[in-house]
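So this first bit is one chain, no partners, the form predicted alone, shown in structure tokens.
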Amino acid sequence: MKYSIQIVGVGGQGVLLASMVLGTAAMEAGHRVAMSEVHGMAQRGGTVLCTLRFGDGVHSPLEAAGGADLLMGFEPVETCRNLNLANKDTKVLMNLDPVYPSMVAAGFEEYPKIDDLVKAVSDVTDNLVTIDATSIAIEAGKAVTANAVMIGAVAAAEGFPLGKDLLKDALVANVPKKFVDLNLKAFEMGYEYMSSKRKRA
């Protein structure tokens, strides 16, 4: 078994933490793990891409275009920007809450319509699940726990090869102690969201 995850977003969204949590869980499950990360020009607001591969015979952290089993999109435009990483069988978890670039925030450019971004992903794969992860995180207590919401949602995704308890333990191991309860709450809310989606499907 080999499994490849591409995690995309912008600086400040916790993409790197999410990759560490998933990588830790995969190692605890006994898998060989390889990971790489690419940062944008700006630490906060620039593009961030992490590749996580685990399983038998995994030696390189790099994955060929279109080779992702799972694409986790923390930001809608970044999800679309990285659709070359996906194929028709790739499962995509896409956060619908945008992070506006400075030019959009200043009124010089327009952010694409969310419906158009969702359609762009749906044109590539039928395995798209959308989630308002940031909104759920705010409900849990803090917007910055959107990454925990996303990890919780992945834990409940059909066919995901890492168990819920493994992911929870890895989350606890990778966040500061004072934020453990908050992140676990966000994780559970993401898990429940995905579980309810699967029941309705």
The other form holds:
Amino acid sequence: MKYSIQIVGVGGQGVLLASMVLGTAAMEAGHRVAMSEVHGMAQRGGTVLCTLRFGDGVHSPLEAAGGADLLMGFEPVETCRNLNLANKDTKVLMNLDPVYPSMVAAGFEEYPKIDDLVKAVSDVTDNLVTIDATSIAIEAGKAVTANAVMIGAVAAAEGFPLGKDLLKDALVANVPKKFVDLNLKAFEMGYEYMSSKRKRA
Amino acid sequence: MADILSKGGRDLLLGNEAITRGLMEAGVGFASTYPGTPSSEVGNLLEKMADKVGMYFEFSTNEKVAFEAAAAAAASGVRSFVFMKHVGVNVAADPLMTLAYSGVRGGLLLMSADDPSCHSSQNEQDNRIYSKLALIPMVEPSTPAEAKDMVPAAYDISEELGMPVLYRTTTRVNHARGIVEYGPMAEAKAKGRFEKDVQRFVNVPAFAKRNRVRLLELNAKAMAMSEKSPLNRVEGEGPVGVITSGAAYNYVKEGLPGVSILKLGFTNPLPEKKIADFIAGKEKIIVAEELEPFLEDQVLRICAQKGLSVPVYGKRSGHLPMEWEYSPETMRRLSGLVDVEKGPEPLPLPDVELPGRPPTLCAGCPHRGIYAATKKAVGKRDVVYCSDIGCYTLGVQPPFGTADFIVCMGGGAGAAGGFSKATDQMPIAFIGDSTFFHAGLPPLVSAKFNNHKLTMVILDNRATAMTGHQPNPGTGRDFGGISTEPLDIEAIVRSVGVDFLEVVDPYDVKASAAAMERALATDGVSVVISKRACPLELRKRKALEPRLCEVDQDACIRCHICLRTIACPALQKKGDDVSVDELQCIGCGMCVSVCPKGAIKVVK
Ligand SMILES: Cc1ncc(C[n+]2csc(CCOP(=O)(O)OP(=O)(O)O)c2C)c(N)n1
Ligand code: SF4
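Moving from the form predicted alone, what structure would you give for the form predicted together with the partner chain?
Complete assembly follows, chain above in first position.
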């Protein structure tokens, strides 16, 4: 078994933390793990991309375009921008909450309609699952737990090779103590969301 | 979260965390740096924990000073580590070249963190070449786990030879993550004694000539060590041989099944006999390495010298690129030569126009204020914006466009002097506080000395922000049990005797613009110090007072001057209306000072 996850988003969305949680769980499951992350410019509102690969014979911390088994898009435009990381069988999980780039906020550029973005992705793949992770996180108690919602959703995704309990333990190990309960709640809500989506499908 | 002070066990570590742990397992007693990505996390970690393991650590003013300090420590018998990004080695190159002649007593590692693909750099120079230029040994790890283990191994090499060792990494080692097993910690010896030896440590021509011979002899000894080193090893068998090092090894290992790999970790001097033995009898050889054909050219030379007629493929044959970092995809370029793992077809990019997302100055960044003020003061004057390296480099973007010429740290100020003499344009040099201390003082002094006409704007945001808010001489230090007072940039500049000097608050754009007017009107060297702390740094220290701006929609005339001059990401335009994003706004009031109608107010 070899599994590749690409996580894309914007600085401040908790992409790095999500990758740490997934990576820790993979390590605890006894896999080889190789990851890479983009640092530095992310702090200034740029795109963040994390690659996580685990399983037999894993050495490379980078994945080729089209090589992802799972693409976790924390932000709709970034999901579209990085869609070539996926192939037709890749599971694509796309958070629908936009983070406006500064030129959009200032009115110099337009942010596409979310529906158009969703349509553009579903035009090329049958494996898209959309999620309002930020709304779910707010419901759980805090918008910043959107990353825990995303991890919870992934835990319930079809064929995801890391167990729910391992992921929960890894989440607990990687968030500050006082936010553990909040994050676990967000995780469960993400899990529920994906489970009910799968039941309906 | 990883605890790199852990007694044992394993963790998922960033390469830079693993390297820091390696220092502790090697008993390093002295470490110095000037921050630079992708090496910066090592300094941030040592700032927090060096004293806990008995190690001395400092942020030096620049890489040259950092290198010299570490060289002295190593000459005194203390295991020392000096680290920097690749371009930092250019700054430290002068002492490096001659320290190689003197050598060291305690081990000295110089970590050069190279950045193929320029993720956060202005060039992608391959610093492996420095090992040949300085004639010093070099090691190259491929993964975080190896990065940790190679630290003590490299110290052993350094001490056995009495030479500094280049410990060369790249972004995909420093910023990769992998499973690392903690080894036992060694006790750090932070104090030694410098035993004088003039013939070694004073390279006047007569001694230098002899030391060069000694250095060449040591290189012969180093090659013998390289031949036997477990860091250079053969993996697998087959008619096709691949010679590789660094991050490229990972892509070879996974992407080229069925080849025999000569994995090189001790890469200067190369184990020439081991390489020749590996090549002999192979059907073909591939050399896979990022950037320059450093290994490949030597392999070709070895083949020529040993009369080996095995074809060698790589960059010189046009199969592999010389630009940018490698990835699993790079290996597919070898498909005519070997079996390569082909992956699935990538999805096409969706057919929608996506807005760009370049990194931008933060909301409330004081650099915005001084740029807006400068643009206002400059008006239609023919100026050349000489800028420099830091967050403020982002001024290159609209709406500022306040960067016309950038080369290296301190380079803007130096170039301004040249523009002032070689053109009739008015040079304005922007330079950050950390950069000013790093390399800004010599050009300022030179400007005064040579009667340049220029304006230097020192963007004093009280931090080395871009690389993660490290302290610098202007902030003073307060870690590792050592506290020092901040150095006063204003007093330093005044002592140079410049023709104009004012300190402004960039949040007051109007007053800053007026000061810039006066500076530009000065015939001579004028300096404006734009002083205001970086809000992100304040927030990290929990010292940011929460305030908020608000737009009075009745007073706003929709001129959008605020958006066009400050372009703060906290200002949003919805339809024709301007509003404030409460999540991002820090209430700095810069927009307040540019609104012609006084429609923006700082509330709470
Ligand atoms: C020779 C060299 N060393 C280090 C760096 C890495 N570096 C890039 S920006 C920067 C910080 C500059 O700080 P400052 O001048 O205070 O500007 P700020 O980022 O705070 O705006 C550093 C250290 C570099 N580019 N070149
Ligand atoms: S980190 Fe500080 S200096 Fe850098 S862009 Fe943000 S506010 Fe400005």
